[in-house]
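First comes one chain, alone, set out as structure tokens in the form predicted alone.
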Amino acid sequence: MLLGVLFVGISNYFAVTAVPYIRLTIDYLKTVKEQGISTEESYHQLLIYGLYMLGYALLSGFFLFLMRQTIIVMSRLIEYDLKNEMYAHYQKLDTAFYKRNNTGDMMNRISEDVGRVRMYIGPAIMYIFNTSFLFMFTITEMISVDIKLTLFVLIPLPLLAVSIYYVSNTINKKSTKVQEQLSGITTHTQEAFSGIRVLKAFGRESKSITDFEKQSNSYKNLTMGLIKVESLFQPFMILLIGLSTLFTIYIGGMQAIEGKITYGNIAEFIVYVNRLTWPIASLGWVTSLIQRAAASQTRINEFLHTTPEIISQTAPTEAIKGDIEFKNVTFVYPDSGIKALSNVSFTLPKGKTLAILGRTGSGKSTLANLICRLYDVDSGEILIDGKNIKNIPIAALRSQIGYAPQEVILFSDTITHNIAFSIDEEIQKEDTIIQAAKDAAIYANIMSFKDQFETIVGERGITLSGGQKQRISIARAIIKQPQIMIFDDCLSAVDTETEEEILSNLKKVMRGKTSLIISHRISTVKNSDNIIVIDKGEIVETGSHQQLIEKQGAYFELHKMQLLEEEVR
């Protein structure tokens, strides 16, 4: 950046040092005439003056390239940065975060606001110089030749100074409005395409459409006002530069009859005033970046100065065996205040299989949750080989954790790189990936896609059915060969026989690890060591399949129903 500023400069120079030759020219033509000087003589002195006028505005422009190969490109190089820090950020937040802030608008800071703030450090801060080498090197050349001229000529500029001042404020304003709406504009049309299917079979495509003409109107109309304060803003800079032309040519005509200036200097003026027109004309162009760059680079201070509520910690530790104990955990969702789990005390030791059975929205899923750490605990603790689990690292933590969630997000890739997402490339074996897809039963139904392993997906698994994509999750999380395995309802798409399947499966993948079962279906948990009945976030049973059912309580009576279900299909 340093080196385009003195680039900017050096440009400047060259280009208003061309200028007087235009006087002496012009002079000199007069002088030809009165002094009846020849033709072929002043026909060599005006081939010179136009070299030298040549010369410089080649110097001018070859260093007004190399300036825009500095601060251009070091603007790129900004913003190739603040994006990858940007991104990397949004890697550490935690799950709360996204709970709280929606996706048009995240995404809307690390492209619409990021490339604000590059039109700011780029082309905005070159004019800036453009403009500031200029007036010092234009009006030094202007007082030299008549300080009463120029003065004259600089009459309105700090009237366009006060003008600008107050237009910035609006323009800020106005501007701040515009990406904020225009962050819900990216959030309706991003979860208009994620959920087609749904507006389809609801057949709401005319209410969607409808929607996003009324968000689209409202960007418009806070767009207009916003380009309407910028529109009456150039002509009235306009009429101040040509406020300064017409002084130039009446008080230069008259200061040139009185013989205190040469004709030359009056043309030498007009094009001194004309070298400025662009940069004053340019002077609303750039407050106006200035004022949207500096509102995107709030937008972006406030995500960056986001810190984590999930704090890892740095200090080496051991390798996790898989023991897990839970001691009066209480915990409390953050946004919504639903209280999900309440005093909760149990414990998994390493490569036995405890079962979590429970109806929907009795906190099954936040154990999972929590036993990865994507939330912390309210009150009481999680142990993990009789370590409390906030002081072991979160990358050390979860890399020893297989997890298949209840709801399935895969990615628009091939079904090779869906189900070895968990392991890292150099590791990744065909072999391996085809294990694990037998494993979670979809091997066969990979094998009947036409380009079997190499099947795009599509956006979140939009391809697939829901039990295939359950299955491609298992497989992915089996794949990683991890200490303790997580599985949260993760059958729930699957008809009983391909569960029977994956579960005798499970099985053998699963001897010596430490694993958790999470479902609302008694087929799935009826064979694991221990198992645990909760409700409404507390432990109402616990022990082994036939232990409950002979306890006639809460697990007999679902076990019940659901053996009735069964007979009634």
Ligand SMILES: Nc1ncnc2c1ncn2[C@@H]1O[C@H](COP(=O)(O)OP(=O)(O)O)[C@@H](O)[C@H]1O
The other form holds:
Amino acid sequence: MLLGVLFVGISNYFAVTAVPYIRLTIDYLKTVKEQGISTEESYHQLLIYGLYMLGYALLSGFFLFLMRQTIIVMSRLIEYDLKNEMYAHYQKLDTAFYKRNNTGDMMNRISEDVGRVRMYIGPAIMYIFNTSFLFMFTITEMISVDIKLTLFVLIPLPLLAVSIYYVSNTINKKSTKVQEQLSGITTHTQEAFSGIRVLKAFGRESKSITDFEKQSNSYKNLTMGLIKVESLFQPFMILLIGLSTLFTIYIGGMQAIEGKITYGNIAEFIVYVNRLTWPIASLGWVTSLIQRAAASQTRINEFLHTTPEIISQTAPTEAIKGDIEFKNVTFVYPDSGIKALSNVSFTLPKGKTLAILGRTGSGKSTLANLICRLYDVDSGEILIDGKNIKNIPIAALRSQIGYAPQEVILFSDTITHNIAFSIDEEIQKEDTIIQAAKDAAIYANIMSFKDQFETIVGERGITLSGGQKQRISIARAIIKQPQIMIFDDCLSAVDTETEEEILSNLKKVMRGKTSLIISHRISTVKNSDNIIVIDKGEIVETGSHQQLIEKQGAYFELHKMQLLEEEVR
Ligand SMILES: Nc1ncnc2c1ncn2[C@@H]1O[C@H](COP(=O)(O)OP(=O)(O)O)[C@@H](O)[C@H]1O
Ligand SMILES: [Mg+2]
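With the form predicted alone done, generate the form predicted in complex with the named molecule in the same format.
Okay, now the whole complex, with that chain kicking things off.
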């Protein structure tokens, strides 16, 4: 930036130095007539003046180039740093933060707000220095010619700056509204496209069209308003410049008649005034840029100063073995106030399989979230290898957990990359990926696709069935061979036969590892070492399949009902 400031100064110095040659030229023309200088000699002299002006203009232009190369480049580099810093910070924040803030807002801060801050550190700073230097050099030159004329021609300029400030403020306000409306349209369109199947199935196309029309219409009206202000802007500027020029000629003319200044001075002044107009007007624009940047920076800081509530220990730890224990765990979701778990206690020894069975909303997924430490418990504690999980570094903990969440998320990438997502690129091996796919009983499906493992899935790729997605998610969880595996209802969309196959494969994979299987289906859980039945966040029964059947309680009832369902099918 310091270099940039230097270049701004040099560039303006040369730009201003060139102007007196206009005066020299015009005054020389007068003397040519008066003193009868020969045509040849006068051509020669004019050429020299012209070359001087060209030379200064070239020099000024060259430093102008360097100025942009330093200051604007600096602002882009800062933008780059700021974006990366924010993205890295986003990654540190906990899930509760993501519940509180919507995606659009987070994306806006990283793109729009950063963009506005960049407008300040780049163009705004550049124009401030540019105007200051130009003003300094030009005013010195002008005053050396005539103070009175200088004062008169400068009168319209502050007026210009203030009005530009108001106009740019109005333009900014209006364009913010336009921007908001545009993102409204984007959201609407995006939802209409991604939900197109529901939309068509319910025959709501015409409603979707009218909704879109409404949104477009309000966007159109807003842009019309913006254009009105924008179209006034330029004529207004030209008018004010014209006024300044008029002043110069009128007052300068009177001074010239009195013999105080020459015709050349008038010409010189017209150039000065025209040169000064835009930089001074830009002060108004720059002020509104700075205000916007300040507001944006405040918003950015709000996020950058948010600290994750879940704090990782930095203490070194031994490798996790996989004993899990819940001691009187109670958990209330901070945003909804829903008590999802109350007083839950159980132990899951290393190498064993525990199943959690319960109806929707009974708190099963919450339990899995707590083991991954996506949230911290309110009371009670979760111990892993006898140690409170709050004392285990989060990275160490999560690297030893293979988690297949209830809601499957696939990235717009190849199947290979989706499965190998949990392991680092350098240690990915083809056979481990294939083995994971086989264990998750998805291998045959993958091989039937045209591009096989290179098939792109996710939003723009081929659409997988719910069960296929779940199996890819399982492959992703088991490929890293973690000590603890959590399968959250991830066989719900898989038919019972495939489920059998996967479960028997998993038995091999899970040998010696601790696993937690969450389901609402008896068939999924019946072979587990231990089964916990939960309801409304509380444990109602525990035992093996056999024990629970003999108990003839809630599990037994559920079993009976699901057997009936099977028969009906
Ligand atoms: N992120 C969340 N924020 C607030 N409440 C939640 C959240 N996730 C789940 N809940 C609530 O907690 C309860 C337990 O949910 P969950 O653990 O997902 O049940 P399950 O997995 O057994 O269907 C439900 O009443 C649900 O509405
Ligand atoms: Mg769930």
